[in-house]
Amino acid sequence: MTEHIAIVGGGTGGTVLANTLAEKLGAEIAADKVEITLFNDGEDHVYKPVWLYVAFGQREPADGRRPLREVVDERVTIRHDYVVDIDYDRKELELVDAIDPAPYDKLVVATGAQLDPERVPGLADGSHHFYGEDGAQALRDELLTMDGGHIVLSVVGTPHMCPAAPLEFTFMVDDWLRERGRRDEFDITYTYPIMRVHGNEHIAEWADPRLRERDIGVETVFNAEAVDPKSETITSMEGTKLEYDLLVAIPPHTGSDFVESAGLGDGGWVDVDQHTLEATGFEDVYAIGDAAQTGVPKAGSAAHYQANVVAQRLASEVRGQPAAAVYGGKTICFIETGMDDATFVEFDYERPPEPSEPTQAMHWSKLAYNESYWLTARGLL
């Protein structure tokens, strides 16, 4: 009897998991004892960190996109369809375009996060962002045509993908303007919704003085309530109003509608055991990456490490062995501190991040990692 492993979502977590399972269970797949199916609603695999560089003209949109079939092991079946619900008793997935449901014995949810700018009145029309291909290109064009003025980077929604990215953009735009001899023509303000400049207190303690020494204004406890595109203002719930010439926002994020309709968690986020990554209250269901409520940042590196853990656990379960692998919260992150230098952090559930001194070598290490990502997604690195 063939055991069906279903993975919903073809982002970093889902893709790395599919490829790692294909390698670990190669013999079982060849013997028709295991079938791995990856469900994705699009035909491309997207590497989202590229969009930050598109905004500064350093990368092209095509650099962040490859056909999913080129990235996924040929032993994995890919189905381009949208999963809308789960029948837990029958262990079946309801699909949008298929009449018959898809069976599963083991299910992994890797549905990621989506932008939800409509949650804040005026935000969609009055701001730019770099969290998608179109947004990054529009932001690039705006930066190139600005005559000066006030740039506001506002973190509107938390949690969000790549928690360091708002700081990265702020440091990079400051340096980008200095390289062009135009920094004096601009004011830059960075806003964050709590009493520090980042959700992690160790990152905040490192970043705050670096923002201020570059003459970047800081507004903390700034929870965006509304944006007025006509008057070009953003107002916080606390009553602070900022005028802007360019508003770069980190929009609110939401999880997949499928997660909520399937009862796996509120807001599209799956409640999981933070070590085993098993969905709380559901048998034979895991969640990884941005979709999983683990307490670690919504970062590609976390999804990668989680995928490796779940692959080990599933391989053990398929072979009738105890699943011993656990996730310790490991996350790594390069943080750009300008156009030509960066720092690096590594942390987990027990160890906090300790940013290193920014260097040019670390910046080039991040660029090298971005170039090698496609090997990482294939499970080769």
The other form holds:
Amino acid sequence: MTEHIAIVGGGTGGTVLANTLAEKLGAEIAADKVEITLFNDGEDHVYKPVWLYVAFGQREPADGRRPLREVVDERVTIRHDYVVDIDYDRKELELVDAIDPAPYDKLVVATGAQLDPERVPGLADGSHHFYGEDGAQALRDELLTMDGGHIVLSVVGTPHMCPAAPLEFTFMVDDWLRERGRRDEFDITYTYPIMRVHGNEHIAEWADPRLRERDIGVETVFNAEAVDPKSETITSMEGTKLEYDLLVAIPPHTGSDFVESAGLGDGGWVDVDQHTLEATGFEDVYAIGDAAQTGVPKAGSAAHYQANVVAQRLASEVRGQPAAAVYGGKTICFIETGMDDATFVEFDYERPPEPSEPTQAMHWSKLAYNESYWLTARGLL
Amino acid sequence: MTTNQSQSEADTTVDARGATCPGPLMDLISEVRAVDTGTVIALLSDAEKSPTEVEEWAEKSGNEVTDVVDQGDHNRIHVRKL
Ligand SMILES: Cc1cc2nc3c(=O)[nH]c(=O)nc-3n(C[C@H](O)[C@H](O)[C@H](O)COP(=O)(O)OP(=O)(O)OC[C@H]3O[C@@H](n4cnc5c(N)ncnc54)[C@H](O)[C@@H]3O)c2cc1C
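Structure of the form predicted together with its partner chain, please, following the form predicted alone?
Once more the chain from above appears, this time first in line as the rest of the complex follows.
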């Protein structure tokens, strides 16, 4: 009998997993003992980090998009469909477009995160963002045509994808304006929901003086309650009101509705064992990447490492061996500190991040990583 | 304020055990957004700094911590939305 491995979500985690599994289980696939199916609700694989650069006119959205079929190993079956629910007794996935459900013996949820700006009144109409293709392009156009004023970067929702990205944007916009000799025409304010400028204490300690020495205003304990697009103001639950000419917001995020309907966790995030990545209370179900509640940031690098762990575990299980691989929380992150320099952090469940002095070489490493991403996702690097 | 026994009943509970700082505080803030004024929220957290962080946030945001109960392996922090 063929064993069905189903992966839901063809983003960074799902794609790396599918490709790594195809490599590891090549012999079993050839012998029809295993079939790997990747379900994704769109035709393309999307590499989201490109959007940060789209906002500054340095990249195009197309640079972050490729047909999934070009990125995924040909031994993997791809189905373009939205998975709605799971029948755990029959071990089947219910799909939006297909009449027949799809069988699974092992299931991995890699459905990522999506934006939910509607949670804050006025946010969708009143703000810009770089967390989507259209948003990043509209923001680029706005930045290019603005003639001075107040730019407010507000982190509205946490958890959100790439915890470093709001700081990166803030440092980059400061530098971008300086390069153009226009910084004195603008005020910049950065807001964050808790008492420091970043969720992680070590990053906050590193970033705080850097924001201030670049004359960037800082508003902590700022949880956006409402945005008024007419008067161009953003008000916090804590009673602070800021006037803006350009509001760049990191909108609230949710996970996939599918996770909620399948009862795998609240808010679309799957409850998992943070080491084995098994869904809590379910057999033969794993979750990786942004969808998994591991406690590490919603970052592509974490999704990648988790995919490697689950690939090893599944390969062992298929061969009737004990699954030994575990995830130790490893995450790496390049943080742009301007248009021309960056720092790098590496951390895990035990070791905190220690940002180093930014260098130009690190900036080029980040750009090189972005270029080589397509090989990484393909499993070649 | 740390007591060993809960002195107030909560209207709703946010279980943030297992999440590291500032996850529990952020979960609490999301819940505060969603509920009516006067509601008491119980936050369950095993992150060491949660009681201090929640206290600091409540003070700044004009909400009230009514109880912090040490439950052994986690704290139960009661916050009233004002
Ligand atoms: C602006 C920006 C910059 C970033 N920069 C970095 C960075 O520098 N470094 C870094 O490590 N990370 C970065 N990230 C974060 C990174 O992009 C994500 O963490 C990563 O994409 C997560 O991978 P994933 O596989 O969990 O989810 P995703 O890549 O989001 O993929 C999820 C896929 O599942 C599909 N899907 C969802 N639900 C269903 C369903 N029910 N049925 C079928 N398909 C479904 C989605 O359409 C999507 O294709 C950045 C993110 C943004 C937005």
